[in-house]
Structure formats: structure tokens, C-alpha cells
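In the form predicted on its own, a lone chain appears below as C-alpha cells.
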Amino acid sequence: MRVGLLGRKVGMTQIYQEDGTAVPVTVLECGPCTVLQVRTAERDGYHALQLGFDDKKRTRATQPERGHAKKVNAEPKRFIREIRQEQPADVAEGATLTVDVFAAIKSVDVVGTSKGRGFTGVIKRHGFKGLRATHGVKRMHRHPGSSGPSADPARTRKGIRKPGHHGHARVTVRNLKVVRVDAANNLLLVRGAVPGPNGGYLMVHQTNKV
């Protein structure tokens, strides 16, 4: 079974190894997650576990959400995602998965939504250098410059880097080392940074990168 859980980003800190080396880590609250549905190849065309994380008040849940959770005697969930499986998973609907499933896992992939930056220019969005601030350059220091030739093809080519919406996109960070598993507090510590703000929802699953 491909191990995976849903959770949220708590924040970043650092821990010290026995030799005194500081290790930057991100603290993730993983689980407990309820198995809302088990997808099978015979019925759905693929194998997967549908997990739910973070209870939602019934008064704020829709009727379909309440009915879907009621099938497994669970509360409606705020965050629901599927963890694909290559083979049928030996997990029953209604089961609860905790961070203990990562006890024997060395590395994980983390999927989240990056921070939204709004509408930004080419310097922040694409890393343009910008024009110099001397020798006759006026009011165009952060301008993107020409968009292409005016004669041929007399249009803007596809792929030209322009100002626009920046961030708030699905991002996957792969092969993060698992530093510590705190089962008592449902915490998972991974080395390095993960996408999204503190409190943002995440998918954490066993990496397939060798």
C-alpha cells in the first residue's frame, strides 16, 4: 500500500542533531484521517483511498457532505483528497489512519497550494533584471520591454513572459526526508520547506522517487 495522509502546515523550526548540527524542518500536523471511500478498479477503474481530514460542523456542511460521511459513521470533513494505489489497499472504509503509518518511511512527497502573490510584474514573477536607474532611463525601470518584432510575425508569440497572476498554484515538493514522527501529537517533521502558508492543507504521501 502506498502510504499517505492529509494534514496541515504548522510552521518551520529547527532541531539539533547529536553532533550539534542544526536541521531546518517543517512541522506538519498529519491526521487522524478517516477513510471515507475505497476506490477499486472493478467499480471505479482505479485503486485509491479517499481520505477526509479536519471535522466540519454539520450546520456548515451540505446535505451530500453529511450523507457521504454518514455512510462510514464519520463527521463531515473540510479537506477530502484521494491517495492513488497501485494495488488494492487492505484498508476498510471507516478506518482511521494516523501519523504512525510514516514510522517506517524515510522520505515523502508533499503536495500543497503555494502562497498567492496577486498580480505581479515580471521582476517578481519571472526574475527579470530590470533597466538601470541612470543615463536617460525614465519611468521604465521595471518595464518588461519589447514583446517581440512588429513586422514578422506582427503578433506576440506564445510563451512570452508577462506580468500576471503569481502563486496560488498546486505545487509538489518531492523526496523530503522524514526527520521525526511524533505520534502523541500527530506531528510529522520533514527536512526543508513545503508549499503554502501556515495552516494550509497538504497531502503527504510516500515518495516514489528513488
The other form holds:
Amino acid sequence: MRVGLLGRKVGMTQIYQEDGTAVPVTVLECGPCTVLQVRTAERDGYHALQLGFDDKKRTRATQPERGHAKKVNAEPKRFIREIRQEQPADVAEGATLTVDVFAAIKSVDVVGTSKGRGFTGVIKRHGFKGLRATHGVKRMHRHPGSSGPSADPARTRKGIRKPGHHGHARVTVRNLKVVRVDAANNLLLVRGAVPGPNGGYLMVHQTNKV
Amino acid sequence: MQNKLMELVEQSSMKPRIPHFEIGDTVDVHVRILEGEKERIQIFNGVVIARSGEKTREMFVVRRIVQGEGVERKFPTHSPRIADIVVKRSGKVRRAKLYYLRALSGKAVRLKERFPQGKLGTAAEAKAAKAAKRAVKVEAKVAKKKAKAEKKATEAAE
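For comparison with the form predicted on its own, produce the structure of the form predicted in complex with the partner chain.
Every component of the complex follows; first up is the chain already shown.
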């Protein structure tokens, strides 16, 4: 089974290993997640587990949401995602998965939504260098410069990097080491940063990076 | 909720108790050092000139003068490598960061001593010292009285 869970980013801090090395960690509150549905190749064309995390008030949920949750005797969920499986997983609908599933996992991939940055220029968005600060540069310090040749194509080529909306997009961080699994408090500590703000929803699954 | 979980993780990586020391204190920092297979404790002595960060991220800076050259080391307070912090002398300072010491040399670097428990050490010690002083005084008084009485007695006998 490809192990995965849904969770929430709590924040970053640092902890010490026994030899005194400080490890930068992100604290994730992972699970418990309810298996809302099991997708099978016969019916859906692929194998997956549909997980739900974080209960929602019934009055706030729509009728379809309530009905979907009721099928497995669960509360409606705020965050629902599927974990793709290669083989049919031996998990029944309505089962609860806790952070224990990561006990034997060494590293994970984390999928989240990055912090939105609004409309930004090319320097922040694409890492352009900008123009010089002096030597006659006139009010063009953070401009992109040329966007291509002139008369020959007589148009701007497709895919030129421009200013625009930055952030608030799905981001996957791969191969983060699992530092600690705290089953009592549903906490998963991974080394390094994960996308999104504190409190943002995340999907965590075992890494597919070899 | 979020903060509570954070607290939980940070507490797990913090020492239950760190020795009390303040800015301006002269301290011995006992640092664990691995030499091949053996572990040894090295002592770094100097004045605490800064503390920064909180919880597991807390650091402190110790400054000392080695052969006329200022040397500073920054230690993570909660690191398992720090075996102990022993306060040798407390300094009287009015700032949280003593970076001005970097510009000073020679006698100017010295800080006026502060006595957190009063000049005579701990409260119990102070009390004992006071009692001893009083005993000496009382003894002297008694001796004087006795001498006077004896003198009077001899005079009367004459």
C-alpha cells in the first residue's frame, strides 16, 4: 500500500538530536483520517483511497457532502483528497488511518498550496536579475528587459516569462525526511520546509523518489 | 491549538532546567567534545554578552580575551553538547547586549561586580556571618564588664 495521509501545517522549529545536531523541522498535524471511499480499477478505472480530514459542522455541509460521509458513518470533512494506489489497498471504507502509518516510512512527499503573493514582477516571480542600479539606467531597475527579437517573428514568442499572479498554486516538496512520528498527538515531524501558511491543509504520502 | 502542538514539540527538545545566568555574568561553559571515540568536556570561560531566541532556538554569546585578542563563541542553550553553565561572577550591567565591550580593551573591559545574594553570599551565610560578628562583640563587652568589675573589686580591697 502506498502510505498517505492528510494533515495541517502547524509550524517550523528546530530540535536537537542526541549528538547535538540541530534539525530544522516542520511540525505537521496528520490525521486521523477517515477512508471515505475506495476507488477500484473495475468501477473507477484506477486504485485510490479517498481520505477525509478535519470534521465540518453538519449544518455547514451540503446535502451531497453529508450523504457521502454518511455512507461510511462519518462526519462531513473539510479536506478530502485521494491517495493513488498501484495495487488494490487492503483498507476498508470507513476505516480510520492515523499517523502510525508513517512509522516505517523514511521519507515523504508533501503537497500543499503555496502562499499567495498576488500580482508580482519578474524578479520575485521568476528570479530575474533586473537592470543595474546606476550607470544611466532610467527607472527600469526591476523590469524584465527585452521579451524577444523585433521584426523577424514580429510577435512575442509563447512561454516568455512575464509578471503576473504568483503563489497560491499546488506545490509538491519531495523527499522530506521523517524525523519523528508522535502517535499520541497525531504529529509528524519532517526535516525542511513545506508549502503554505501555518494551518494550511496538506497531503502527505510516502515518497516516490528513488 | 496550533501553538499548543508547537509547544509540545519544542518542550521535547528543551532541557528541563538550565542554570540561571544573566547578561554580564562571567561563566564557565562546559562543552562536550568528541575526540575520536572518547568524550571530553572542554571549558570555555568568558562574559555573557548576549542572549537571543526563545525556546529551543535560544542562543547565548560568550566573549573572552585570549592573548589580547577577543574571542566570541555562540552556544545553543538547549543543545545536548552543552553539559553545564556555571556562573563564576556576576557583572553589573545596564544593557541586554554588551556589544560595546568589543570596542574596549585592557582594564576598560572589566565589569563592576554584582552580588545577587548580597555581598556575603547566600542568605544563610549572611545570617551566620552576622551572628558570628555579634558573638564577638558580645564577648568583648562581657570581657570589658568583667575587667571593670575586677578593677572595682581590687580598688575596694585596697
